[in-house]
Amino acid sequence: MSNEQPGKTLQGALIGCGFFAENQMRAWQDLAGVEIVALCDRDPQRLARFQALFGIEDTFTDAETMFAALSGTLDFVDIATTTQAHATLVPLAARHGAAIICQKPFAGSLETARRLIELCADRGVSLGIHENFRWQRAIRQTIEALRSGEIGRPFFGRISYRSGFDVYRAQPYLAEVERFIIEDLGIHVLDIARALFGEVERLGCETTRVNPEINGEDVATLMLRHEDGVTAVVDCSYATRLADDPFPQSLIEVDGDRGSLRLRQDFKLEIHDAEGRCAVRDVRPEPPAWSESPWFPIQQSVLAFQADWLEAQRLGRSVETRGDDNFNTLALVDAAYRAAATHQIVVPERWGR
């Protein structure tokens, strides 16, 4: 955990200069009290593009070389690489005492996840996972309305992410992976389910591949039974054709014993009470100046997550999506693939048991 002085500007490095990392870099430049002083990427062309775009002088194609050159000066690293690199980069950063933010999924297996979490704990280094969906303003307002008890005790929920948006154009590797929608997108939606309803006792899952030109599944439907008695449906699709595509929004329904919540596509949160009345709240995000349609809900959430991470470092508290918490989201992904393969109900692993 960080013990930084309140007035100190935290110095960090961004490792990975790919498609999504541009959002992270722009968000860092919007925040006070933090500065990205170095960039690292194995691809010289990507590195040169980010250097020109963001005006960062120190660039490296090797992370070990970067840490050696900047020894003792980096307060944190933001690891925005693909999952395979995390098993090397997280221990490297931990050895150098840098606080860590790691892109999701932060490990390729639960065994690796446990090892990375324990290593960071042994080194006294904070490990935060860049899980931004729960920081979208509309979703955050829905979570807070539920937690405040406005509809009483929830018993049913549905989180739906259905779109036909061409995600492969900007991220062509997504068409090649064997595990696609659950691991890339469903992990976010499952984390929303945990934020809303708590831990999951058991789950079932069915998957489909509609697009014949990809390797992995592009449709997944899960049913979750949460510890507190909520039954939730999580459904994800990149094969849904709609005239008014909601990308990249997650739509939410929650039924409670004293009312219901509905997060609609128009960024309206409906609060239905037991007397049949409906209060409507505008939960539209306030996008940063650099955001662009249709990405602005995601880009706003990147800024919100990084602002909270920065505050956590200042105050010496844990970030919400720390490694040991996010382990339980990663475990739901693992359980979903096992359930889909066996067509059986699966009990997910859980941190600490």
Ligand code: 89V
Second form
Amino acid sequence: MSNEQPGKTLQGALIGCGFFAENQMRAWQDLAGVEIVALCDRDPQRLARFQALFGIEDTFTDAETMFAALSGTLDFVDIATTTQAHATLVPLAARHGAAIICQKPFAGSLETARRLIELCADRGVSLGIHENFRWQRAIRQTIEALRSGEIGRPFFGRISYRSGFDVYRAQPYLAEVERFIIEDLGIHVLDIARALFGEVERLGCETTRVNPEINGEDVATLMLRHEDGVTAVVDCSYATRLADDPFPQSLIEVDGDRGSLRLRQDFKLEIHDAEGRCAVRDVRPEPPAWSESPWFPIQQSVLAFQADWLEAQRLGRSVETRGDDNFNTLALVDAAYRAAATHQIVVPERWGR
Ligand code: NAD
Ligand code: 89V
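Which structure goes with the form predicted together with the named molecule, now that we have seen the form predicted on its own?
To see the whole picture, the full complex is given below, headed by that same chain.
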């Protein structure tokens, strides 16, 4: 059911009516040719809130019941729950032949990720991971400038995400988890590193917990050696006090053999050439009407990711962040925790290797 003819409105169900899913719902409402026809959340209050907010009649507190009731009518399912539920919900959706979009982190272990990816492949079901950061306009423009060869062959990169924003207010579970910043936020930044510089040969990582009220690490610094020879630093912090907090921006530096790129906090992308000239591009996102500060760069990327997913379905192509591709991002998260625990350089697992 996933590769419908152009023209048909794709019908989907959303599972998980929590904090972030509201962005996904708003984005679906902005897009033509797609409709969310059913909602599912095990929490009746959250379900009722979304039902009222989005005017959707069909609601379910149990996904199995939903699939049984709507069997054959759902083209896709948008899984917006936290990770733990994915291992049950992905096989369930695959059994019913619905194309799947699943939030990051896709799985709690590489073993589970592998099983889910293989299961979807066996059933011929498309599996796209909602990894949206590479769809932020500023990041996309940086990726495109690099790929177009404007600064020649890159040899150094730094992707830096440092903020003191209170992420625990809207997502209280982030204070409880044993693995915090790499698994929740670093996963996005590592995905950007892959989009910019390709696969990673080996990495090192050190972590720290600054905030005494949380269980996991809120600071991580990684050094990656990419297959194509780029050395990159990925540094993430939710413990950085700044008067002008950049949340939720990732700032990027790339040095190439013919120039350098700098993505600055004011949404300016500088392209420095070998002659010492600097061209500055405005890469500020055009925020959707429903977006709000400071979340708008992420909200813009949710809309961009979902628009690309929709186009991919129509054209019968896969999205960049399909399951087996995202496995390699998840493998960097896994390698980072192993490196932090052992203080050793770690070779990440890789899909198909
Ligand atoms: P949340 O806890 O606010 O919402 C999750 C919802 O899923 C809850 O309402 C819960 O009741 C429901 N749920 C859980 N298991 C279920 C099941 N088996 N069946 C039906 N409903 C179920 O969480 P959140 O902050 O919205 O995060 C959800 C996911 O989105 C997380 O994986 C998080 O990492 C991710 N996220 C992504 C981004 C991004 O930019 N891509 C940003 C924030 C959060
Ligand atoms: O994108 C995320 O996963 C969010 C945040 C940007 C707050 O880290 O949890």
